[in-house]
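This document starts with one chain, in the form predicted alone, laid out as structure tokens.
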Amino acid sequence: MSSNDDWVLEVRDLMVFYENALAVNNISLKCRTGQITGIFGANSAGKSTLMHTISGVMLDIKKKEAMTGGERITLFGAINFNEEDIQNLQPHKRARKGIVLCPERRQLFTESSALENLKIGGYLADKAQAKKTLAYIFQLFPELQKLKNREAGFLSGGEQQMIAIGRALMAQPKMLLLDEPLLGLAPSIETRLAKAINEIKQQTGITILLGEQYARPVLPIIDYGYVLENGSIVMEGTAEDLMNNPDVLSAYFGM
């Protein structure tokens, strides 16, 4: 039986409504310290909504919608990080506690260089941390060393994703949220990035929550996984549990 100290993140009975549509339906999950937890599901299953809610970005979206008379967003449930209730904590305060989101579709500053994009992520780091982390990113992604002065908008999708992950690492995360990091990438790049994500876990001990539509490339690196369908968890287990379920394999993992 694990002690509570093993869990860095615990989500309990989380519900997110857009107007009257239920985007996240009574989700409870845990992420164990220093492990990779996978969230798998088809498009619109609720993965990004979950990531935005855990990171606190959803509070900003909710506020913006309210100010512009847009969709009414309602949140219920509890989110605990290191045994502290953070449900009402603003995203910048969550980032200071170590929860860092690497967003879907990268969201880089395309007219800035690769190096400038990386340095933008270092706003929470002191000089020594920033220097050490930058060296680590170039070790993790040696390709970026040669491309550091190129404008990010001229780089390939895979290279841009390396920058996005690197930028998130510059923010000194204790928990890294990766929202669809393999979206739209070639199979060889998917494999390359999955290997790098595993190396981040092994080499830094950062806890990782990984949301992905196509589980096949990342299934070998996760420690535990949840399958989402229409905002609800329909299956959970170790990578081995998920691999041994033929229905899950055919429906979600393309196997």
Contents of the next structure:
Amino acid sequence: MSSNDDWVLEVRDLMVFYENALAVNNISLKCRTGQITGIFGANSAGKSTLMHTISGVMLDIKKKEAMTGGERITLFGAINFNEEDIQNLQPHKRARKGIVLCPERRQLFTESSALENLKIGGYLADKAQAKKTLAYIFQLFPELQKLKNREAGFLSGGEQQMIAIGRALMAQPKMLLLDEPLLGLAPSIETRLAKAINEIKQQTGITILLGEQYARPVLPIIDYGYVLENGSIVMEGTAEDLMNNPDVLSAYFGM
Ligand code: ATP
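Any chance you could show the form predicted in complex with adenosine-5'-triphosphate (ATP) after that form predicted alone?
Once more the chain from above appears, this time first in line as the rest of the complex follows.
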């Protein structure tokens, strides 16, 4: 069995309630250092809630809801990053430690240029590091080089997703949370982005947690995966284990 320090992130017995509705139900999972871990589940399975809770954004949402008299959000359980309990750490402090969220639907500044969007991601990095990362992003996504001065909102979905991933890389992640990066993209772009995500793992050693509705386009690149149903993990295993389970193939793998 591996030693503890093989795991950069460990989630233990996590529960998240929106008022009385249970969105994440007693989830425990681990992300092995330098690997890609997949989280698969249909709409509303709880993927984004999990990503928001790991990144800490959920604490901001909870605070905002409490201040505006909105819904009550309750969190239980533990999140350890490099064996440190971060459950109560504010999101910007988690980002400084290297936990960076690339959110669902990209959330770009659509009226800013592609380059401005990338640079915004690097505001915490030192100048030399930001310059190096920018060069890496243009190597990973050469198409962005010629589009860099175009308004992000006018670019294709695939190009916008490249910017969103690039912006997250500019924040110098050690642990990158990708929330449905392939959402709404054509199959050829899905393949292109899955390949790029794998290159990021191989070339930078960044640990990746990847949430997707359908596992099929990313099965070739994940090291380990979990299947979420109604907020609970119903199955876990290597890509091969998941592929060989007939119960989940049609529901989650589009096969
Ligand atoms: P999607 O693919 O639609 O993003 P998901 O797997 O990311 O789905 P979540 O967005 O985490 O799922 O939603 C999990 C559950 O929590 C769903 O039942 C959803 O309706 C509910 N939920 C999510 N956000 C809120 C909220 N702010 N208030 C109340 N319920 C919420």
